[in-house]
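Single chain ahead, written as structure tokens, the form predicted on its own.
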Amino acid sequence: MSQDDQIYSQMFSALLEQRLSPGTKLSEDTLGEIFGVSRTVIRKVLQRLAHEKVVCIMPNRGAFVAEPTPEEARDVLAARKVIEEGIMRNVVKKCTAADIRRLEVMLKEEKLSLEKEEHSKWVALSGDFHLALAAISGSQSLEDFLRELVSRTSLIHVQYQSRKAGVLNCSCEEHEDIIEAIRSADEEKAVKLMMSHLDEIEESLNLDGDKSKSDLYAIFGGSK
């Protein structure tokens, strides 16, 4: 993995795990100092993240973690419904016993993270579950589209998640039901469950949620 890819991977993970809050300024100088690289390297990584719409680069102001509006939040989740319906239909047709076992292992890891009250880790694992389904579907294009949407959903969670009691446990249960539908090769049920799952995510959003900023040194300081 190249130096650029390593830094990108760490920043993407920080976004997926909700350690980088919407609106946080991503100073090229600060990130360059933290990772021990030039501003040119950092700029390339930020441009890559901007292409995926999780970073916003503003002329004469610099780069910031994107701050999705309520309209963008609804748009992202609507797009996920379209993409993930296609993914689920492919998964039911192509999923192997080995794939099922892999999904079950991922579900156990999700449940364990909840038991340990590791919310950020659970968020990342939940996103990984959806990306694993995309990989099983066999469509690289769908997987690429979903990867961007999942990272944008993580920002939406940070900004608008109400964290109502039971929401996280319900999500794990929904993943478990989806696995059972796939195991039964019930395509329509699998699709219906996924659509309901995404509806639950949208219903858990609080569009008046408070915003917070992140400390880059605290997040990436031990990365060198």
Contents of the next structure:
Number of protein chains: 2
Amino acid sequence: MSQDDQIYSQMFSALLEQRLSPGTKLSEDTLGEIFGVSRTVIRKVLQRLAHEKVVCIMPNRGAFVAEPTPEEARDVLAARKVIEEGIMRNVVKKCTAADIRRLEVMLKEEKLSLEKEEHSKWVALSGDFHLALAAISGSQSLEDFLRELVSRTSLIHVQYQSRKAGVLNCSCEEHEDIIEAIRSADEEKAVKLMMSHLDEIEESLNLDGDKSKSDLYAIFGGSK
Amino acid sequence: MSQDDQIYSQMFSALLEQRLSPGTKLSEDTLGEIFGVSRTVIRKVLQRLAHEKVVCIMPNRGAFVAEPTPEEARDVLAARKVIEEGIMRNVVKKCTAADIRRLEVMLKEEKLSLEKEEHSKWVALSGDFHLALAAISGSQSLEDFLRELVSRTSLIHVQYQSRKAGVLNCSCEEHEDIIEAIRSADEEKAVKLMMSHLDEIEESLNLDGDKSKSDLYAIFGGSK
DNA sequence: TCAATCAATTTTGTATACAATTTAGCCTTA
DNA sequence: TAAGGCTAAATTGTATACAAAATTGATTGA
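Swap state to the form predicted in complex with another copy of the chain from the form predicted on its own:
First the chain shown before, then all remaining chains and molecules of the complex.
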């Protein structure tokens, strides 16, 4: 594994585990010192993250952790529905007993992280579950695309999570139901469950009230 | 438009218009001299193209125009089916009269390029048609993903086009039929036409016989 | 003559130096 | 005192220099 990849992985994990909040400035010099490399390699990593849309590079201004707008959030979830429907249909056809066992192991980890209330770890594990399905489906391209969408979803979770974290508990059961549908090879049910699962995720977010700018207006009660 | 983008566009066009064949070595020094910039900016462009999978960067070896394998080709077409089904469903809902007019204009251009037998231009225009549909669908993410898949399809066309170019003529009619289905707001028909269109594309390719390596064996008659 | 090894050249990977742009603070001025 | 502009610091964009790796060609030996 090359140097770039190592640094990329570390930054990517930090993003997924929500240790880097949206909007954080990612200074080339600072990151270079932290990782003990020159700006050259940092720039390479930042460009990669930017292409995956988890980092936003503004010309002559620098790189920042992406701050998805509500529109982008909805777009990501809508794209996930399209792609994960395709994935589910393949998964039902291709899933082996060994695959199901691995999914169940992942589910247990998810439950554990929920019990321990390790929220950000759970978000990452939940994403891994969806990516595991993508891997089972055997479609490399769809898996790559979903990886990007899952990362962005993680950022979206940070920015738009509703106050009641209780909503998240459902998701574990939903994953459980999806496994069951796959086991019984019920394609339509599996797809339907996945679609409503993604709907639930979207509904659990605070995507109303046009954030950022209008935030201040909302807080201080002025009109726009 | 920044310097990177200009060089990127030029190289991207060259790839799409098939002026750069799969496997071509893309030397940093050479490209730097051609475009009158340092290797720094060339590397940036190459990394971007590599992330879009139209260029393959091999560590310590350099960058090459990607040579999709038959498996990758099938994977790309399969992913297109999933994504373009999603796109079609949105297009039928959202397409305006103005959108249809623009699609018809594009169709005319396609026909023209076919008549003039400007094959590579037609491949590019044909891709544009699919991307126009993606734009109409309003899904930014799906449009981005499709852009990547269309570029790769272009490379696949170069590498696996069957000897009889006549197959391509169909595609124009198929695009025509798709427009008609959209006009009559027949979602199922539109989706079905698009699926069979993509099937036809796949069938028009020579994806059998494991290329590249075995090429030489096939040509000179030796056994593997 | 062929194969293998080694040296020289070329090419990529990384660090650094310099240029251009932005940002921030200060000073001037109304 | 506040607004505007100017200078200085910091940061990004690009070029270049140096290090590491791979390719190539030649030389040597069988």
